[in-house]
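This document opens with one chain alone, in structure tokens, the form predicted alone.
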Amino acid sequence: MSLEAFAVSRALSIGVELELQLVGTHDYDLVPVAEDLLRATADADVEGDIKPEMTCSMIEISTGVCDGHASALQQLQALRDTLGSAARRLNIGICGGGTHPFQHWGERRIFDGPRFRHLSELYGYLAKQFTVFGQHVHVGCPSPDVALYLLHGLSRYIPHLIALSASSPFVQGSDTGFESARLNSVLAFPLSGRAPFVQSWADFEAYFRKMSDTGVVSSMKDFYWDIRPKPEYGTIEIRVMDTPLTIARAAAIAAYIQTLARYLMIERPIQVAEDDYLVYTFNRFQACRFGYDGTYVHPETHEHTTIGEEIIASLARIEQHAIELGADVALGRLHSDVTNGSNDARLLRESRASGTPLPELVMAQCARWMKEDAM
């Protein structure tokens, strides 16, 4: 089978993908009624797709393509709108984060859609424990060249993401001790982690090719990879972060790795190597387990320091990107969080230690979720 050509689309380009929680309103608890938010919103007038998930107590909302920041929020704002008005009607809450604090995984039920039923035959009972919830970016790409430079090059930048973006410490009603345990749950698959090292897109094809011969997979989409190119949308996509407990910050980090993809293709700042993953596992797993304060190892120079300290330095050095973006303001709102040491990981484990029960987290979680200028 061979890989589908890459499309053409427009450089830099943004859409946006955010997985979310559909809890009982009662007990906060998930609930699996995808199939009816879905018959709610079929008719609406809005921008973007509402789409199911792998279980019924999941949804997914996805931008269509945008320019930058303004518009990618613009476009995330009314479909919030438009679930959290029918989600009223059917008297069910929505809320962001990348784990569900205390579901049951054994509860769930997979969405009835002949992908999903698929997916649950091969993967079992990882398909139900897959209810975790994440954003994804895609990035369009002038060409497939440069859809594999910056799929390298964005790789040096997986800590930061996680650690920006990271909501999911609580676990089956524990704490994990992880700010963003989501991500352990993705790697249970095979074919996930970092995609091959190889630089050009015929070099790519060769790989697929020997891939799909030996039968393991038939698309990109059997690829779990923490950036994988999608060459039917002419993008690359990243897929490392939970979903933020607000549309405002999901929106900014969608501008951070716009802003990036800028800087890394315009400047071409960076030779990239295989020997850029030596450190990658280590800075994923520091970002994962300690967000900010994670050990981020440089894959060049062999330095070490903080994951804040690096994400700081990078808003640095891409600062004229972001403003030639539009983007300086949501990056700005993201360099003082940093600052401050400030997360949704953070944010609710603070309320839990002040005793907050589990349930009533989620019930902040999903007013904070339909909070207009929340970050």
Second form
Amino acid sequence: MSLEAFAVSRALSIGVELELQLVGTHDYDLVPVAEDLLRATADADVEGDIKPEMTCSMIEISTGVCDGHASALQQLQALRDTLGSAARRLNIGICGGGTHPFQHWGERRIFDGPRFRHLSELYGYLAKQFTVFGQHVHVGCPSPDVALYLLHGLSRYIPHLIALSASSPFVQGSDTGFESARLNSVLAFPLSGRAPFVQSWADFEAYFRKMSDTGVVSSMKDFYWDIRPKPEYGTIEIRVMDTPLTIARAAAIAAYIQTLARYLMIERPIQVAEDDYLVYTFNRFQACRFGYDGTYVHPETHEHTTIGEEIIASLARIEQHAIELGADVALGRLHSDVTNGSNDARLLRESRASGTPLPELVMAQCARWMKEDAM
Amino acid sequence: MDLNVWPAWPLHFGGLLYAGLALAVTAIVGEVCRRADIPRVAGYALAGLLLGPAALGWFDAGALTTYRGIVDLCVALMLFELGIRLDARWFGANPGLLATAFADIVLALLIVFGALWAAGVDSDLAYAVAAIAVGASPIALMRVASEGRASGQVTDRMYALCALSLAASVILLNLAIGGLHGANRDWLLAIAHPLYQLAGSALGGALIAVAFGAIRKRLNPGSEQGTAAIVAVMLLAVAILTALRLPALLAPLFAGVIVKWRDPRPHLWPPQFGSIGGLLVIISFILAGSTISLDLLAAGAGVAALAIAARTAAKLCASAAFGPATGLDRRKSIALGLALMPLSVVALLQAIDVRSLYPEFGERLLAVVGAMTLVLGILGPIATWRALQRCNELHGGDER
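Could you output the structure for the form predicted in complex with the partner chain, given that the previous block was the form predicted alone?
Let us now look at the entire complex, which starts with that chain.
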């Protein structure tokens, strides 16, 4: 099977996907209500999409193609409100967060659909353990070669994005010590991690053909890379983020990605190289484990700083682009979060440390998800 | 000197031996059912019957009178938990649910009463049977749900409808008792007694809720002390309610609803009080079975068969008609009606309480209700299990 052609998309347009948790209001454990919720929102007149996900206790919302921060935020708000009123009718809670803090994976059920059934058969318990909730952001690319440049360029910012979005400190009832434990579940999949270092679309097609000939993959969907090209949309898709606890943060992170992409596309500030990836998994681990305080090793200078400092530095570098895109206010909020050392994972952990039982933590997550303008 | 150091022959055993054997038999029947993909609680109901006067005769009707407190405690704990699962705010967000519950109650009352009356049953008895048929067994539903780790929309609605229909059933039966007082020309009592029961239960519920709130502030209900404290409150409540001649049904249910209304946080303890609760349930079924004899069943069988058919039709109609308006699809709506089939210990207690006031009438009522619980206590939980299974709401897992 050959790779489909890279579609035309508007450069720097964005699309945001959020995987959400569906929980009961009695014990705040996950509940299998995706089917009921989809039925309840089937007639909703709202931009974007509401889709089933791997297990019956998850749902995915996705915006349409957005120009920037404002339109993405507006669409996410409308989707959240639609889901919110359906959820009240069904007496369930909806929340963000990369993992459910105490769900037991053995109790999850796979959503009834051919692709989900296939994945479940292939991956066995991994598919159920994959009850984790991520934010994916698409960025429109004018050409496939630019898409690959952007993919490798953005790979330097993966730790930044992990630290900003981290919201999964608890797994199966325990504190993992990680800020984003969700990514550890993703790593169990055989085709996860980073994309191969190829810089032209022709080379990428050749790589895909070879992989396809091995019989290991049949479409781009079989790759669980941190960033992967999505030829059918003409985009690259950044997939390392946990679903934040609020849509304000989700939209701000999407705006950060869009601004970074504009900076990379227009200024072409770096020469991407295979050696960039020498430090990739180290940096990525540091971000998952320690968030802003993690060590960041610069791929060229090999200088050691913290991820927090790197985020602040990057925000300074891209300031002009943020203003052009109308993303400066949103990025300003991310900036102050980094200086204050606050993110969702720390918020959850502090709340837990003050004695909040995990079910009440999930209840607070649901309230936060519905809260207007919370970051 | 004649010291009692050597055992007398034949050996004399106290009641403990039978209690132990009965527990073992019931648990084993439950386990056999479980292996056959039938919920344990159906097996408990069956075992209770076998151990009682209907078959083995290890226990007779006196057993329930003696140990009534245990059954009341079990029911109170279950109903309190059921109440806490019922978030009254849900009805505001989805008024269709109230309509479903209303239809469920009214249709069951009218259709069962109508069917029995048309068949020539006297109207007092027809009404009392219909009032009891309105309810559903909280113990059976909750045990089935916890055994299959059920969760989802049908499960949640099943809890809600069970709570509302049971409350309605208790109130409707109170009115029936009022009617019996009236038939004796005691008009003041006919009005005052149902009012006393309702007001007393409401007040009792409020007091239990306050007590729980006070415990909740100091103890985690999931901890050992927390659970002990809740059981203690329920024991006190049952003792006081019994002394006041109030049924220990509505008050704990009201209490649970009030607690959840005032404090929407999750209130979690081991579901149905873990193994203590499980033991109480088994004992309750043994004691309930002790009230049912073959003579009684024979007397009530015909009317019971009719009442069961009418009740089944009514509950299915109500949920099939109103379920879709509340956000369920057709299949789940019908499943909801099926899930509400069980009728067991609580229904028997209701009939027994009537009998304590009006022995002759109560005996006839108990005959019908006993025969109904024979069928619906065993087949009902199986219907609930299958309905939830078909809607994919069981997590397949076992309790432990």
